[in-house]
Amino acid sequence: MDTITSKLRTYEEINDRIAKGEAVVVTAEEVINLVEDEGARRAAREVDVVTTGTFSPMCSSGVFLNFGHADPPIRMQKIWLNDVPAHGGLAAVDTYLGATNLSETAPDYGGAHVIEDLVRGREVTLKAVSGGTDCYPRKEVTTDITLLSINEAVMFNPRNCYQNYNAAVNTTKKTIRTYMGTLLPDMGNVSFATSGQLSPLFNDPTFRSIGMGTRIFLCGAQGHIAWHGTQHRPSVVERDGKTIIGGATLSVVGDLKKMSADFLRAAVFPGYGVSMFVGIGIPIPILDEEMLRATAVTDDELYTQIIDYSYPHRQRPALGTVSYGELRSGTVTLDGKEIRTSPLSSYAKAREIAQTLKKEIEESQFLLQRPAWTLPREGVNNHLE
C-alpha cells in the first residue's frame, strides 16, 4: 500500500484524542524542525494536528449587528455608528458595518475602529433616521450602545486569509500610497503580506481539510469558514523556474462578543484609508503522510511575485520572483539593487495565534470540524469594463 496516501487517522480519532488530552499538536513552525530531525514518515505517525496562523490587514471584513427595538419602534433606514455610516437596507434594526467605511466627521476613523471599540467594551453612539411607517412610527433615535447591550454581533468577512499575495514595489520618482502601504520612489522598499510558512492556506494548498464548516480561530474566538472568499481563484504558476501557488481566499464567520482586541486591530493606511488586522488560525488534521509533508513547507520554498504598483491595475508588470525567506530576511535583490523589505503582516502575532490554538487543542477546548465540502479548486476572474 502507498504510505504517502494511506490513512493514518480520522477526524473522529483525532477528536477523541483531543477530548482525552492525548493529542500531539505542533505549530507549522515546529513541524519543520520535527521533519528535519525525524523524517516525514515518522513525524506523520506522531503528530495529530498542525496549527497555523496569520495576522494581516483584511479589508473585506465587517460585522452584522442587531440593536434590539426602541419604544416606539423605528425601521432604521440610515444608520451611523460614531458617525461612520452603516448599511440600512436590512430589517428594522439590523445592519452591516464594513471595516473600511469612513467617518463623516473624524479623519482616520472608520468601521474597523468602531468594531475594535465595541470589542474593547467602549460605548459607541448609534444614530438612525427613518421616514416612519404605521408599524414603525419613530423617525429618529440617538443612543449609546455597547457590545453587551445589543442583541447580536456577528463578524462576517467576505474575503480573508489570502493564500498568497503579490509583493509591491514602486519604480517611479514619487512616493505612492496604497493598500500595500507607502511605497517609496525608485524601488526604495518592497512591501509584502502573508505569514509564509505559518499561513493557513499554504499548509493545506489543495484544501483537503479546509472548506465550509471548518472550525477556526477567529480574532480570539472559535469561528467557522462560511464559504470560499470573494475573488477565490486558486492558481499554480511557473515563473523564473519557481512554482507560485496562490489565489485562494476564505469567507469566515464568528461571534464578535467572544473576540479579543489582542487579535483584532483597526489600522490606517495613509493616503488609502482604513483597514482591519484580523487574526486567523486553522488547525490542519494529519490524516496521512501527504498532509504532514504539506505542513512542513518552509519560507524558502514559498514564492510570490514582485509587482510594480505604480501602473494601473491590469498593466502592472511582474519584475521578479522572490521567496518568503528572502522577504523575511529584510532585503531582496532586484535588477542588481538591494532593496529593504517591509512586512504588512505580523509574523510574531501569527506565531502567537498558532501557539494559542495549539494550547486550546491540547487543553481539549477546541475540537476539529470536518468541512461539509472543501474549497473549490477553480475560480473566476471577471472584471468591470
Second form
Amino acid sequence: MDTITSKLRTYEEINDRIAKGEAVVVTAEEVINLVEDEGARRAAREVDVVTTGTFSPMCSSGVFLNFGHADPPIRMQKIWLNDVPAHGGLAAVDTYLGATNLSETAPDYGGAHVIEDLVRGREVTLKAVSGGTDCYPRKEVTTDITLLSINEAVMFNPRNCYQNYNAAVNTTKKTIRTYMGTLLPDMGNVSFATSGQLSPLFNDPTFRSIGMGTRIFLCGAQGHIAWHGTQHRPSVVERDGKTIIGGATLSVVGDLKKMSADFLRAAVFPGYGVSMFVGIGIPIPILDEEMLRATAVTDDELYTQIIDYSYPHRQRPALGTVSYGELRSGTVTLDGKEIRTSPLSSYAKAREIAQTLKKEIEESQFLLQRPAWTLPREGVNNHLE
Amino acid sequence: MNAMIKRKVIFTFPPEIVEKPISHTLMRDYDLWVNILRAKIEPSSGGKLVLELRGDEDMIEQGIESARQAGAGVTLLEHDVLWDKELCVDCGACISTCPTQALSLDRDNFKLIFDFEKCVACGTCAEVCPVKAITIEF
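Switching from the form predicted alone: structure of the form predicted together with the partner chain?
Every chain and every other molecule in the complex is listed next, the one we just looked at coming first.
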C-alpha cells in the first residue's frame, strides 16, 4: 500500500537526474500553487527538489582568515582590519573576524563591512602587533590585503537561519533601538525577521534532509551545514490555539572567495550596532510525499509571537500570536489596534535566492549532499545566573 | 490658464536671511497654497524649511525664483531624498517607521516602493536603513 512515507526516490537518483539536466525543481513558493492545482500526491511524484531561501540579518556570523607570512614573520597577537579588531588568539597569521565587531575609529562600520569590502574586491588595511618571539621576531605590521592576496577566507557562522523568530514591539512611551530595528513608542510598529513560507527550516521542519554536510547556497557560493547552530532549540508549542514551531538554528561554512555581495551585506541598526545580511538557500529533496507536503506550507499556517522588546529582562512577555500571512500583509491587529509591520528579512532577496538555487540545480551545477547526521530534535536551554 | 500643480520644495536659510518672510511672500505675491511639512530654522545657524506648494505652475516657478533672489537655497524634495536602488536590499526595515506611509513593499515582487508624493523628508528612513540606501540632505 502506497502511503505518504513510501519512498519515491533516493539522493542518488535525484543527483543522477540533476547530472543529466532532467531534475524537476520548484521553489517553496511555486510548490504551494502546484499542490493547490494537482494535489500533493501527484506533485510529489513529479518534483525532485524544492528550493528555499532567506536573506536576513544574522549577527552570529564571521570569517576565518589566513593572511600568509610577512618577512620577517610576526605572530599576530592584536589584529585590526580597517580598524575593526579581529581575534588574535589563533596561530601566527590566522584570525577570526566577527560580523558585529565595531570599528575603533569609524561610526557605523564593523566586521560585516570588512567582510563585504573583501567580497567586493576592495583593499582592506591589516594592522597587527606582537611582543615578538625568537621564531617570529617582528613586532608590528601594517599592509593592505585583498580577498585574492590572502591564503584562505572561510565563512563560519555559529548561528544562522533561525527556523522561527519573534516579532518585536515596544510598549513604552519612548522609541527603542534594538537588533529588531527601531521600535516606535506605544506599539507604533512591529518588526519581524523570517522569509516564512520560503524559509529553509520551515520547509523541512523535522530536519529529514537538514544536518551536518547538507550542501547549501551560502551568499552565492556552495557551502555546507557544519553543525547545529548555537542556541538550537527546536520546539513546538501551542499558543492561543495555534501551533508555533520553535527555534532550530544552523551553523554554516563556505568559501568567502566564491561569495557575492548580491547575497551578503553589512547592516547597521542604529543604537544597536552592526550585523550582516546572510543569504542562505537549502534544497529539499522530495524523498517521499510527506516531504513535499511539508514544503507546501504557507505563510497563513506559520505563526510567531509578538514579544515586548521594551521589557528589560530575559523572559520578555508575549503579547499575541500572529501568522506570517498577517505580518506580511503590512499590518497586524493587537489589542484592537492596527499596527504597521516591517520585515527585516528581504522577501525579494529570499525569492531571488530560491530561484537562483533552482536554476543552478536545473543546470547541473549544484548536486545534493546527504547529511552525515541530521539535526537533533531537542536542544539545551541554559542561562547565566 | 495653466493647470494647478503641487511641488515639494526644500528651502535652505543661511542665518542672515532668517528674518525674511519667504513663506508669506509665496502666499501673498504668488498666490500659492503653502503647507509646511517640516521646519527647523535657528536664528544663529539658519536651517531648512520643507514646503508643499500648490498653485499655477508659472507662479510656483516665479515664487521659487523670488526665494532664491532673497538668498534661500532651493531644491526639489525628490532631489534631496536619495534612494539608491542598487544598494537597497528591499528588507522593509524603513516601512513601519515612516510617519507618512511613503514606503511600502510591492505586493507582487516584494520590492520597496518609495512614494515621493507622500514623503515629507523627515529622514527617519535614512536613519533606520541598515544598508544606508537612503540618504537625505537635511
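Numbering follows the first chain given and starts at 1. Computed from a prediction, not measured in an experiment: that's the story for all the values here. We call the rigid core the largest set of C-alpha positions that still match within 1.5 Å between the two forms.
Novice: Relative to the superposed rigid core, does the CA atom of R314 travel 2 Å or more between the two forms?
Specialist: Yes, because once the rigid core is superposed, the C-alpha of R314 moves 2 Å or more between the two forms.
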